[in-house]
Amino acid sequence: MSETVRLTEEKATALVAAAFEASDVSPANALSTARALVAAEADGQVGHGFSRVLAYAAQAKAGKVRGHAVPEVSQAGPALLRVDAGFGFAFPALDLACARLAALTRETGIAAAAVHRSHHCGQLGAHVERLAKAGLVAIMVANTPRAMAAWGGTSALFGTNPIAFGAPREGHEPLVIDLSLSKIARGKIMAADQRGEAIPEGWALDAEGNPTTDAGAALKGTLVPAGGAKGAALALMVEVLAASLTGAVPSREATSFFDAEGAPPGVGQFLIAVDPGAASGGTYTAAFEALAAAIEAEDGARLPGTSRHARREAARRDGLTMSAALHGKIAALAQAG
């Protein structure tokens, strides 16, 4: 078994901001990136954690990333807010748009934010979540880098375009859930074709669209949408939302968020939050909380979200582990700065 670090989530932000800012971040951008990589890891997500930290590290390097991009915003409507994340991280705009759409939606009931020139924003749902303990119900989509096909086609047109949503409850964690809409996360083939394995048939078609377990293969065509033809509907309305809404770079046309070459990717992301008081007139929390009792009443039943609040819980009682291997490159490179 290959040897761990185990690190305090504090420690662990501290390193993690200290490696961005020597790759040419700026400490409020580096802090924010950190925080969320971090938050990631707690909850399971490890492929929005610390696997995530030399690529963005050597992104900024190379300028794919500007890591000293302040993001702006603007209103463009009486509840619409337009929020220009400057080729930066996702992250600090989304820190931003959050802030400022859970403000506007108390005044509106309803309102949105849409997000352009960003990057890869990780786990969808730790932006709904925000807004869900703000007591908003929140949507929030993102466009990614291709890697499915429309229905039918072997060109990889669409990213894995990820969904979440967040609902507020009373005297309860917010219900969050977050998917994408591939069958699989792009980042496991990736892992199976650096170990030499197999891939499971369903996942993946090679670029001639035939169903392949071969990894290689995999990456060079496109990923399997969850539900078929549905999941592949729901990519092209996420497409829409998230890019052609924003004014983003499309999937297809979007770079790697995995590599340092090319341009910024500059896609997008779109949020919508609402006031459930002002919109049930007042009934919500109690419908909501009927409907949360009758599926937590069924055997074997349970809401969405209940292991990653375990999982949570543990990161901050035990801390949480990183490779050592991944530790000493992170370290080193927190150091050279």
The other form holds:
2 protein chains.
Amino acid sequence: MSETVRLTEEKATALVAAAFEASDVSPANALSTARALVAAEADGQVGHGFSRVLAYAAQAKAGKVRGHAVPEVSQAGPALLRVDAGFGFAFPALDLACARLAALTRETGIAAAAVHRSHHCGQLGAHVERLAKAGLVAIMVANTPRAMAAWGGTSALFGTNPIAFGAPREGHEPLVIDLSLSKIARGKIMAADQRGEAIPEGWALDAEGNPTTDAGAALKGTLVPAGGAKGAALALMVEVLAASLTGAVPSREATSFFDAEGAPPGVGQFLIAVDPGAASGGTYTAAFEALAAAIEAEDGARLPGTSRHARREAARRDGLTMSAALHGKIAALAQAG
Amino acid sequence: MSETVRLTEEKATALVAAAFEASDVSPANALSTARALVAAEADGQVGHGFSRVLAYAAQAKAGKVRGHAVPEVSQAGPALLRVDAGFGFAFPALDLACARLAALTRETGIAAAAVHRSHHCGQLGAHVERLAKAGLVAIMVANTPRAMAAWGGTSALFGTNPIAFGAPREGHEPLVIDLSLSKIARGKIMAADQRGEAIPEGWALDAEGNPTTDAGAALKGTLVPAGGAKGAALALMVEVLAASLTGAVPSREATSFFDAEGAPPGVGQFLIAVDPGAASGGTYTAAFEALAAAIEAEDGARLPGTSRHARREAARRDGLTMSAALHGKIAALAQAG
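With the form predicted on its own in hand, show me what the form predicted together with another copy of the chain looks like.
Time for the whole complex; same chain goes first.
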């Protein structure tokens, strides 16, 4: 077993933020981004947690992410915000978008924020959860670098294009749904490729559009959408909402979130928030609790997102684990600043 | 081959409207509903077309649908409309919702309509298409009588809970995506049951939650969601948006759209419209056309909804076909009025 370091969330946040500050990121942007990565790690979303720190720092150093970007909000209509992330990290822009969207939605009943010139937004569930904790029902979509083909096609035109949904509850943590529209996360195929293992049929297509079990061929091809043609159609919907509608770079042209090569990815996020009391005429809370009770009464069924809460509590109690190798690299980066 | 009658869309609309009027439906509601069913038939969505006429008429006669309902709109916030369909047919309420929503969205940038005390809304694509033809990007969700279980459960808590998406194009028909979240439409299983045929494994579960190829057992059980756990999570999202959020009857309690038994189904629909010019800072049209061109450049891929346009043109040119048996029943109903 490889050596690990145990850190409280506070210590982990301070360490990661220091590494970003040392990589030409403003203190405010470094803190926002560090908090988001640590929160993802605590939620067990490790693909959006500590594993991203070195790649993010390298992108900031290279200028692929503008570490000193200051996100700007403009009012595109009485209920519609545009948020320019300025080719910086996504999290400072989303902190601002969520705060402004929550305040606006309480006035208008429904409102949206169109975020563009943005970057990897991590676990979408965290953003809709913030809106749900503010008492709002929230939908969020994001486009991501190319991964999936149009149905019947072979070129990767769409990202994994995730959808998230948050709904407030009284006396309980909010409902949080967070899913990508590919059947399997690209990370699982990358891991199989690194181990030299085959992948199950049905996960991916090669560059010619044929089913493949070769992880390397899959990485040169496309991911299979969840639910076949229906998932591909939903990925197109997300592409239009998160990129065409926000003015962001489309998935097929966005550069990688993982390396420091090329122009900023410039992807987009689109967030919608609704006041459930206003929309339902005051019946939302009772209706949602009855639905939740019906689901929880089923043997074997549960509300999505509940395992995340358990992991989060464990992290708060026991701290987070980081490999000693990664800890050493992040600490060296922070000390070099 | 069974005998058929060929009708122009105008004649079909007049015939169906007369049958509804003879079934205690107001002339305005009869016309709105007849138009929607004929349009679905012309689009090739036969499950939402002529096949519904007799069941609709029977429900109006029985008072399960209130044929003289007058839909009412109230402003729940500057950007949020509530539409009370009054336990009438859905189409008059949705005509009103789409017209008011289009006008409001042009002022606010984004707006929504929460429709409740509603009924079967047919092909959702037709409603988002109207909003897209008005220059807006539109999302619509609906809940429907119980059909699918929560993931891991056995009771039907969700309907097939469709999602539709419309996006305007310049010089082309809008993009229209319209899909239910079950892997297979219930109608296909009903047809197999009537023919006494087995269904493929993977379509449905029996009442104990086990996979079944017995169509009869499937009809007593639940439909499998498209994309497995992800489809089930999206069905829950639609249930919250279309029912809990609008104040409608939840899928698990809604009565059938097919028979005249019991209370009105009282389901809900939730529609969101966004002004794409405002959201994108004026870049939407060029961005969408570039995306459409990238999809159409792929061998074997196409934009969803294009086959519907071809069928619609054929119907306009050649008229619609109705079985002589159904035509006789509808004509008898109309003449009895």
